[in-house]
Amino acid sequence: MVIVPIEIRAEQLGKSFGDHVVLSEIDLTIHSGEIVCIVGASGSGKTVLLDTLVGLIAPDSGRVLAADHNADSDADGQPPLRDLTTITERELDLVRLHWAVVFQRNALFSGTVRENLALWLREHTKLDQAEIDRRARASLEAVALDVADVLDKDRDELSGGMAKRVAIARAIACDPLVMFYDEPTTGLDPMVGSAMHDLIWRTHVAPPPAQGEGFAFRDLGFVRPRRTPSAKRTTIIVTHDRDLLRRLRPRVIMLHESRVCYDGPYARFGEPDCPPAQAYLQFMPVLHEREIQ
């Protein structure tokens, strides 16, 4: 029997504000090489339950583990898993370090994009200016931005669909392990948006870089090593994006009354024993199209 090795497991977590509870007993653990999207009708408690996954939020109960990269793995392949409630801070950006977020709102700072992909590089990378120049406009045309008219564009000027191509080039201009986007269609016109779930999957499937042996971190003592084919890159997507499901096929998990109502296939996601997700496939291209109004 294959084991497929873990990247997050989240167990029996509960976040409230006040007296609204958000998320109340959540287990859910998502493998290595997984596409997986979370949905549900608006204040279901998606971006708490992917910002508690990231470590930004501390959970009111329960616990997040996340594989630990920077460690060898057992003789299955599998990392071993760090609780983010109870590990320094200094460690969790450690384990972040193979990690990637793009947000809803992009979160690119002021500046040009070539600043916005050279930052990370350069603050925690010993890579010269140089390679980091390389890799910036790699990334930039892994998502089918026109280098020469992009690299020294200020953040300003980009338009939406461009903005979060820009927001998906310095993601994985790191070649991280894992990719969290929350709603990363909202916003964008459907043609944009199709688009962009063709960068999604193809991001998702991409192989390793073909040269380079891994990423020298300043002052922590170790080489981060290349990703490599058996370590695949899994893929977590808060959404309202019906087509967005319907292209990638998903691993999908539906958050409602503050707990997990479904998880499972997208193939099986709306059948008649799961009520709330029949209603919420139904009302999803309103919600995503007051998104983008």
Ligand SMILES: Nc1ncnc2c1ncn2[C@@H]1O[C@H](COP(=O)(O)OP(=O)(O)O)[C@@H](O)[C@H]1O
Contents of the next structure:
Amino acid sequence: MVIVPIEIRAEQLGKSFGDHVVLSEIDLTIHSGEIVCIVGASGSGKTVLLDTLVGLIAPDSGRVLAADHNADSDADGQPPLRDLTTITERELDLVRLHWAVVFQRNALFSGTVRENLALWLREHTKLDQAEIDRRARASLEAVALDVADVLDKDRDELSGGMAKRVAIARAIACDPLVMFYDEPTTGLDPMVGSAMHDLIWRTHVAPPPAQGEGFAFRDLGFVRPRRTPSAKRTTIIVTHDRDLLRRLRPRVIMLHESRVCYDGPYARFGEPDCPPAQAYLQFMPVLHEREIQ
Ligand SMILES: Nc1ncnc2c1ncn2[C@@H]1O[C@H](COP(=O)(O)OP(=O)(O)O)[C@@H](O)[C@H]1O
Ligand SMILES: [Mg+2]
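Output the structure of the form predicted together with the named molecule; the preceding block shows the form predicted on its own.
And the full complex, kicking off with our chain again.
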């Protein structure tokens, strides 16, 4: 039997703000290579869940375990799992070297597009300036931006759609093993949104470079050990873009009243055994429009 390694696991996660319970008893296991969409109404806790999975929010109860690709895997190919609730900041930074997060509000730094794309690569890898520049240009091309036009634009000169695409380009440039996206298509016009669906899919299925072609990390002093031909990318997306679900046909996890009310294939999402999912599918376009305003 082939054992698919675990990438990230949530166990009995709980999170409240004051007496407002946002997450309760959330259990999830996401395996290497999966593409997962987390859906739910506005305010249902999708962003809080994502931020908890990436270690930005500490849960009140339960824990998050994440694969540490800097350490050797066991005989089944499973990297050691680190508990993000007890890990040190330094260890968390090392786990995160293999992740990229596209935040809902993009989180671009002040400065130019070029600086936004280069900063992480310059600080964390041993890539030379020419290679960093090449990656920056290639990533901007991948998100269908005019490189010559945007490279030296300041963050504050970008439209909402351009800023979103730059944020995705910045993530791709880091060539992560795990991609997290929070509402990657919200606020984009349908044509650009549809190009983003394709880009998310292409990024998901593109094999990471083989051993030796990866980055050498300053922090680690050696090439990422996961850079083997069998390594697969994992993609976790918070969204309520119905077209994105249709395009990716992912595993769907739906949050409702602080709990997971559906966790299964897209093909079965909305079947009668999950009434909130039916209601959600019906109202999703309305919610989506509301978010854009
Ligand atoms: N830092 C915070 N302090 C207080 N309440 C918060 C905080 N972050 C999120 N919330 C609340 O938690 C709920 C879920 O938020 P969020 O995860 O952002 O929803 P969404 O599913 O739209 O992404 C909302 O009611 C929100 O107001
Ligand atoms: Mg959100």
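Residue numbers count along the first chain shown, from 1. Heads up, when I say rigid core I mean the largest set of C-alphas that superpose within 1.5 Å between the two forms. What you see is a predicted model; the values in this text were computed from it and never measured.
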Does residue 161 move appreciably between these two forms, meaning a CA displacement of 2 Å or more on the superposed rigid core? yes
Superposing on the rigid core, is the Cα displacement of residue 141 between these two forms 2 Å or more? yes
